[in-house]
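Below you'll find only one chain, the form predicted alone, shown as structure tokens.
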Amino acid sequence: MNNFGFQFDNTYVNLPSDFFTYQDIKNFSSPKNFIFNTKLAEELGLNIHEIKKNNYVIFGGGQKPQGASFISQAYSGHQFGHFTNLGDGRAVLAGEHISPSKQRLDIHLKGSGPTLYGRRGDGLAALGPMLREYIISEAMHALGVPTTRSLSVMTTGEPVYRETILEGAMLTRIASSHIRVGTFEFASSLNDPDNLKIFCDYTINRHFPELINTKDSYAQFLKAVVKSQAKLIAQWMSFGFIHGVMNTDNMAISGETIDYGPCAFMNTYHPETVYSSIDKNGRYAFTNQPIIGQWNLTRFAESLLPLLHNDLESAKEIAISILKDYQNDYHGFWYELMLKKIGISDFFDDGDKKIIDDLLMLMQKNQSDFTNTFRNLQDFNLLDSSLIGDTSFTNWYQLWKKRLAAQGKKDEEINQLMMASNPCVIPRNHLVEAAIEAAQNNNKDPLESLIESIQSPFKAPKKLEYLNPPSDEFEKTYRTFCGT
């Protein structure tokens, strides 16, 4: 066994055996590091010297870091509204690492080979989708959005057969945990109240320890998850992020963004924007994300009903009363974030909400770029010509300036707030695709340059083309695909 500095303390294996299976990972023929997140490894307290000696390959080459305990987790999920049993079909949990800051973090391998839950799949992953998750998850982290992280992507030396033959790869993912809404749906489906209670207590202890031994702890747990998800989705919306596949198995109880499959960042603002090739009816369109969040949380609440009250009707009343808070929580978080984007940080009311609503309506009307419009709002001449030429927008602009003046704050303070709330660099879809394509053709320069820029999203990039949206032709035809 190799000692790469992991401090494993694996508690998930103490749960009832229904929740996981021990699982070996595939011994790949010639694993090779493709990209390694040294900064994250240092934050985790890993032994960079030992990892470097092993050519940055930690898993998948026959080695097993000291203390690792490979398991695949069982869970269920509503996929596009339809319930099914799932589980880690091509992933394993290597263990729970305790960081120098005493955080408990899952070390998770994606594309590590077939598992019991694989539903006859090969359990493998291709390089392109794994690089995509690395890029987008690190961008989200830099934006301050709770998210899983990417430690490394390695190539496996083995082909992956999809529509074409692709280069195989494995991602090492870091997360607070991989407990999902779908995991609770699975626990509920076992029809074993004791197991459900054990699992719920475990999750509370891990993610909401302040609720241990509190009155109505399960109701308080539901309330805490509702609030964290409302805040997370508000953050997505404030940056124009579209998850693309908000199934219940892709909603983490920790409040982190998880599973970067057909995700994308919106360019031209339109609330109905969909990029995912599998989202035929727009279920997970940009504007629907808050609604789907509540739908998923309703499924979560259903799984907790036996713990909320002994009487089913009383349990439903408790759940409904908590779920009603979601809309207020979400809109409160979202308007607060959006108003900061236009420099308003003091008390806001319905008039302020109208300022945001009207701006978005004008952006949609004039097909304005979401990111650049907010970033350039203070300099009228930098805005799209279509906006500048719209009399309704110029009227809005004057009203906005009056509202800013009413705060009584200095221009410098307002400018700092807006610059800190509005990135100038996001992982533009055309740049992501170009970087991945080049990397697959043995040119990592675009990938490394893009990652460097997205790690400082609020600073002007070295390459000014990172500020520009794609061509209209690209935007109209662009589609994202699930990484399986």
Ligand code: AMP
The other form holds:
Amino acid sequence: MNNFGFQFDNTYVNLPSDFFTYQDIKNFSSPKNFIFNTKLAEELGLNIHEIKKNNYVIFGGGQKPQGASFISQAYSGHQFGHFTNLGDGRAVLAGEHISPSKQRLDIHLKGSGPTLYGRRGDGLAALGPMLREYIISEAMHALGVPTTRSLSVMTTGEPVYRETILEGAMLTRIASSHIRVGTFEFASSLNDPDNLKIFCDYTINRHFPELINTKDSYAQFLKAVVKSQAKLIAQWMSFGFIHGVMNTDNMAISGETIDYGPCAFMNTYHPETVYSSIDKNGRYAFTNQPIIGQWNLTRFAESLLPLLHNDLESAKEIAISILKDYQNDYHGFWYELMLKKIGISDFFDDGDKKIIDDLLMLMQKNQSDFTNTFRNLQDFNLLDSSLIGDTSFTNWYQLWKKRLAAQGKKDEEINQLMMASNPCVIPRNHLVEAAIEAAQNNNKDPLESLIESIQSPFKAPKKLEYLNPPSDEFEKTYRTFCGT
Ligand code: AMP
Ligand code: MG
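Okay, that was the form predicted alone. Show me the form predicted in complex with ligand AMP next.
And the full complex, kicking off with our chain again.
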């Protein structure tokens, strides 16, 4: 049996049986590689030679590499504010692989067939949404944002029935783990303090081993998760990323971005931007993401209450005092990132915060492109003409230049900081859609070319058209969909 270089060491299966079910993937009739991330496979220490001999199909067609232990994970979650029991409805965790750098990584198959948790779903995924997850997760990684990764997308050879008949596909996703806020909500809903403790200890051991055996390890754990989410969401906000479906089951305890469904990078700056077709009330609009982060973390803290203190009121007090730090942590991280985008990296004070706030206000007023405005700030002439024509902006520009000069740094140094903080290539919605559409029509060139560019987002792309925002018409009507 091939094992393709996997070094499986599966620990999730040692948890109480409530947390998972053994689940084989569907025996697809004709699995075929569509796109394979050779660079990532190398980082994972996989055997490319063996994989190539198998036409880049690792899973599917009834294969199970040696040491794999296929399970689906149970979890719950608040979806748009409402609690539901969920679980992997169309996914299987093949196992935990130990990489050459000794990282423990989940090898997860999405679109792998029906499971016990599937409710009414068919357990399947279509090619388009899986390619979308591949492109955007790899873009996020290249931007330096913690994220799950995409190893491959294969087509299954079977149709998927949605509004139309689509080509079936399965994504192989890599993550530090798939433990979600929703998994803690599930653990808590079991009403068994022993189970909750076992699960929490497992997670601490896996993600925050330095906290094991500390005096108040559960409070420290909550604190660490709060901080890592504040940091993650600040990074999203600094790149104009909109997750689109920040339900608690889509928030990973590891601090990685997970579940790329209706997500999108914003073009024209507007804080209320929503692309998701199902987010009718704008719950997950761009500007709401930080506060939704805190809402989700509050659900997380609630699930930990029995571990924080024997007395419920005291437990609540501990949780509240930790959750209170979130706002400050978030603002600290966010201003730091935003100021780097405009070349300021020394201390910052309220005056500096105002420089950022004012710039965003001017960008909103002038409907400026989020990515290009920051990228072009170094060269006045490259800026949007509506911004340049706005006298408030020219005043802002002079104040900003004065502030830069006060840093006493060489222009070269400031330029480098700005170039490294402001991408020029992001996976813009119109580019992603065009690449997927072409790929579905047997032309993979746009997909490959887009992926090559987003892998070096801070470098000028070979195709200069990648720098252009979409047409107004596209931007006005564009909607994203959940990855079903
Ligand atoms: P998501 O919106 O992708 O986060 O999914 C929310 C829940 O719906 C998760 O429990 C998924 O496993 C489940 N789900 C999504 N699509 C399907 C499908 N096609 N079949 C079965 N379950 C699904
Ligand atoms: Mg999900």
